[in-house]
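Let's start with one chain on its own, the form predicted on its own, as structure tokens.
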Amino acid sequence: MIEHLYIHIPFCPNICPYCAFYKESAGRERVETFLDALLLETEHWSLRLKPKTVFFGGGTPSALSISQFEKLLGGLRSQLDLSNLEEWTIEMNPATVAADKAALLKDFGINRISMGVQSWDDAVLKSLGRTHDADKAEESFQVLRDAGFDNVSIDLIFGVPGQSLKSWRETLERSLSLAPEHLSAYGLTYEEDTEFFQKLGRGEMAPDEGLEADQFELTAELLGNAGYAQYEVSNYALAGQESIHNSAYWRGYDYIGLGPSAFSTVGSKRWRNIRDTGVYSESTMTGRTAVDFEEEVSDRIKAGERAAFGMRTNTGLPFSESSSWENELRKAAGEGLVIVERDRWLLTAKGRLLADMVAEIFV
């Protein structure tokens, strides 16, 4: 049985300018009909998953009404055996945020939020294109723990043009003021078909890679002397918090995805779905595929991946499975940017901040 489940809902209010994930605006019908499809996809897959993740992303799925939820996550509980369940996450922007719709997804059993607050100066939150300001996403938490969530991950993004170091520090300690469960820090990326991929190329936007770096190492210092263990490179939490369902993912471990544009990995195979949600509805409501591509994926390939993921986690790479790239490690080590601790191979302070670096040595 197939233990993760990830699922696409790609309708946002606001199209963020640096966001490259799936998205597109809602209508009303257009939702109903993408959550027949979606329902009717789930039900295709239903006896070969038994769920111990299930994580809801976007988009923005915290945009869907009450009603909507209602038809989503009672069809998804009548589907599937949940009795395994473990953690259940859906992002939330803290704009879409109200006390209703928490109660709601509370006692459908969903227990993580993973909340993008980004920043909480309200500068850079503007050049983000986000909708909130600093003060509704800290409301908007305040409302998860309200409505009785106990594990919540604040979202962060640093690089972001305009935005200093002191900027950064302020962000970081009005996260840990709220004594969330784990925080995910990101560097901004230009993604090809993105607003700001296109400013960067007319050179309206431009990296700081410096400050990035300062950035980047101030987030391990400050949240590191909090208690937070950085798991992953990009992601920290507290003792037990670590987010299951991208720990899966970051193991090689089989999942399927649901929803226009998801991927699913089972086995050999990776497929992902019609990246538009007007195809994917049509095509699955019809009997046809949702699926738009699909390959193999030999031994190698999955090795290196695992490999790849597994350096950028605090569990390393274990010698066992490293013998394909151990010249590149040693030469790696005598760079300063891995160690070897016990039986396996870990990333220096200065590999984490180079970790796209050590990646490649698996590629």
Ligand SMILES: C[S@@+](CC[C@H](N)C(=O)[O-])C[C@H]1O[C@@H](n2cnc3c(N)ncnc32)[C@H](O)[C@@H]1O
Second form
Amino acid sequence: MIEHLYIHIPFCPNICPYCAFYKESAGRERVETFLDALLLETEHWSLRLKPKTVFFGGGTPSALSISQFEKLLGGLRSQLDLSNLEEWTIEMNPATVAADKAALLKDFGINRISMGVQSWDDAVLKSLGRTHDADKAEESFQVLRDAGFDNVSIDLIFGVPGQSLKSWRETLERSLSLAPEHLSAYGLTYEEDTEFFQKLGRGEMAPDEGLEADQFELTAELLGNAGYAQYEVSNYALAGQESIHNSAYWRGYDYIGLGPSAFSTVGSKRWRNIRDTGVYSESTMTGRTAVDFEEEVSDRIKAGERAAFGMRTNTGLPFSESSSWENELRKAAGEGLVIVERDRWLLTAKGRLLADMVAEIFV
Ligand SMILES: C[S@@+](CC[C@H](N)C(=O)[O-])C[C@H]1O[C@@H](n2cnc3c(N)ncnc32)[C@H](O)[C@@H]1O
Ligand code: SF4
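Return one more block: the form predicted in complex with the ligand, after the form predicted on its own shown previously.
Below is the entire complex, every chain and molecule, led by the chain shown above.
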């Protein structure tokens, strides 16, 4: 049985200029057809799934209306065996959080929220093209707490042009004052096919690598002092509150992804649904495949992926799995990027900062 399920909800009320996730603006009828298709795709997999984790990502899953959620969650509950479910996460944009929606999600068994706050500085939020301000984000956080959610994660972005070290410190401090169980802090990446990428190309935006490194180090220091373990390069959690779903990805476990653009990996097979909601819905509803890419993943490639992801976590890479990259790891140790601790390789503080470079060892 496959224990991890990702569901991609591709609608956003507003498109952010830095975001490359597959998404589109929501039209009412399009959403209804999409939900029908999604439930049909779920039915197709239902006998092979007994999820321990479900993750609603996007896009903005929280942009669905109450009646759309009732249809989706009611359908999933009737089709899936959820008796083993431990973690059911939904990504929420603070602009779309409301008390009735939060209560409904809680009733249906969702028990973890990942909220895209990004910053508590209104000027930074504006330059990220966000529609919420800091006060709305705080109000949304309280709405979730009042609804009884006791596992809430906050997403933050650093390295935003114009975002000073002081602004980032204040963002970290205000996040800590709310005592979330989990925090994700991502360095801004300029993804192809985004407005920010084009601006970068035209020289209208310029990353400040030195400042970004300082912000990364400050994150580890402040969150570490507050009791959050950096259990992955970009992810921090209080004890026992690490994301089970993301940890499963990093360990290379099988998972099914439903919805447009979603990847699945089962055994040596990996495939992706088409990045087009209209085509996805129509293909699924007419009994055709929505898969537009598939590949065989050899044991060697899988081992490399597991090593690259594992290395980014505080589990590191055990010696029993590292023999193929022994020379490269010794060289990285010489450069102060990795160290040996007992029976495994771990990133150093410098290695965490340059984690993408270290990951190239395993490609
Ligand atoms: C798929 S988004 C979902 C959250 C929700 N749609 C929202 O925006 O609030 C997941 C997270 O990825 C991060 N993210 C997206 N694009 C990014 C980029 N280009 N650089 C860094 N982080 C990014 C943001 O922190 C965002 O909250
Ligand atoms: S960051 Fe979130 S709200 Fe913004 S476009 Fe991406 S998925 Fe949509």
